[in-house]
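First comes one chain, alone, set out as structure tokens in the form predicted alone.
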Amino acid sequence: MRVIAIASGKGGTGKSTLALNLGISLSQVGKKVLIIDADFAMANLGVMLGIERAPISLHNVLMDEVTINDAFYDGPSGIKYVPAGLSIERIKRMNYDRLRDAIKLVKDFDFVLVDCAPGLEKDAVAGILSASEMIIIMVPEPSSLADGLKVKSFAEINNIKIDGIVTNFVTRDKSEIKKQDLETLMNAKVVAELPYDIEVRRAAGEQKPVILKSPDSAFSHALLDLTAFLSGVQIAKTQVKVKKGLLQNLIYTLTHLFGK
């Protein structure tokens, strides 16, 4: 069983979106997957799945009220997930150190994905130390790089294997840090480049995973590269369907009216 922390140096990098959609994608290629929402203060996994409140959550586990197996819920495409609670008051009474021991009780999964809190505060550290491997997600810009380096350094000090870097919201703008430069600076491989894709926002608005709502989107196709890398399963891709905007339609029409 591989326990992988999905970590980031700062918030807003799309960490929870990656954890959820990667978990579903791994399940679709036949892997048994558990996703744990360990972002205790800003729990999003249940919200992303359209679940407003769960009677038993990771908060209960870390307060030693139940075992982690009692907090499993069925998710899409056969995944299991453990939500974090939404009570701020309960956070003050949780023992973060229990997370690693709780995960040791998990059995019969191929992958356990731990959606960590961003940064290196106590909650984030608990999530990172509960895993044996890590994927660092970042956006290709300097401040995200600086924070990512800190997270990577902490993981290495604690003998956590770095599977690779995932960049998100990639636009190919010249202001972005190039893949080769990022790999050199981080001394780690970029295992997936996830493009900025409006389909991700649309899926989030409908509280549906984009890998299910828009499997032919650019984001979903890029995610398959990461799925194949982790699972060892080769995945055939269908052609990406790109929706034309108003300007694109106008250019297309004029081109065909007046020639190239």
Ligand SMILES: Nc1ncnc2c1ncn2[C@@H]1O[C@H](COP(=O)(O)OP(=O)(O)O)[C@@H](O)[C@H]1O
The other form holds:
Amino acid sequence: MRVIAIASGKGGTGKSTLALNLGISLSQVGKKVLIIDADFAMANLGVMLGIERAPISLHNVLMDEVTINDAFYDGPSGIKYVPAGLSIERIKRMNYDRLRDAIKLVKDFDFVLVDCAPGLEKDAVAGILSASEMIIIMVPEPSSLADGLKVKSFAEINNIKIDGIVTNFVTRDKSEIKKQDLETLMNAKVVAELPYDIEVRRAAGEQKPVILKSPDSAFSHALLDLTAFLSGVQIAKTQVKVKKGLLQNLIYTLTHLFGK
Ligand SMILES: Nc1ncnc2c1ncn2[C@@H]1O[C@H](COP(=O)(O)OP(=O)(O)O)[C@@H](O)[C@H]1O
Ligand SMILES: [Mg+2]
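Take the protein just shown as the form predicted alone and give its structure as the form predicted in complex with the named molecule.
After this comes the whole thing, all chains and molecules, with the earlier chain placed first.
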């Protein structure tokens, strides 16, 4: 069982979007996947799935009221997930450090994806330290570098293996840090480049995972690189259907196909 923290230096880089869609994608290639919403204060995952009310959540687990196995919910495509819970009152009283021990009770999954809080506050640290591997997701812009490096160093000090960096909101604008430069600066491999894709927002608006709503979108296709990298299963990409006017998708797809 591989326990992978999805972490970032900054908020809003796409951690929850990645955790959910990657989880579904790994499930689609036959892996058993559990996603844990460890962004305790934000509880995004339930919202993304259209299931805001969960009677038992990670909050109960961290208050030692139930075991983590009692907090599993069925998600799309066979994934299971543990929601964070919405009680602000409880957040103050929770013992975040329990997460690590709670995850030790989890069995029978190939992948556990821990959707972490951003940065290195104690809630984020609890998520990171509950994992043995980490994917750092960052927007490839200079202002993300220092924070990304901090998270990476923290993981390395704690013997957490860095699987690689995923860049998100990639537009190929010249202001962006290029893949090779980012790899040099971060001293880590970029294992997937996820484009800025309006389909992600459309899917989020319908509370559906983009990989299910728009499997042929540029984002979904780019995500398959990561699924293949983590699972070892090669996936055939179907033809990208570029909608008229979505020039950005076309440019991205072409660069992606021929630019490497
Ligand atoms: N590649 C993308 N293209 C367009 N919108 C995206 C992309 N990735 C994420 N988003 C949107 O950006 C917002 C933040 O993403 P989210 O996954 O919630 O970030 P985090 O969990 O890191 O805070 C959401 O509204 C999401 O739908
Ligand atoms: Mg989130």
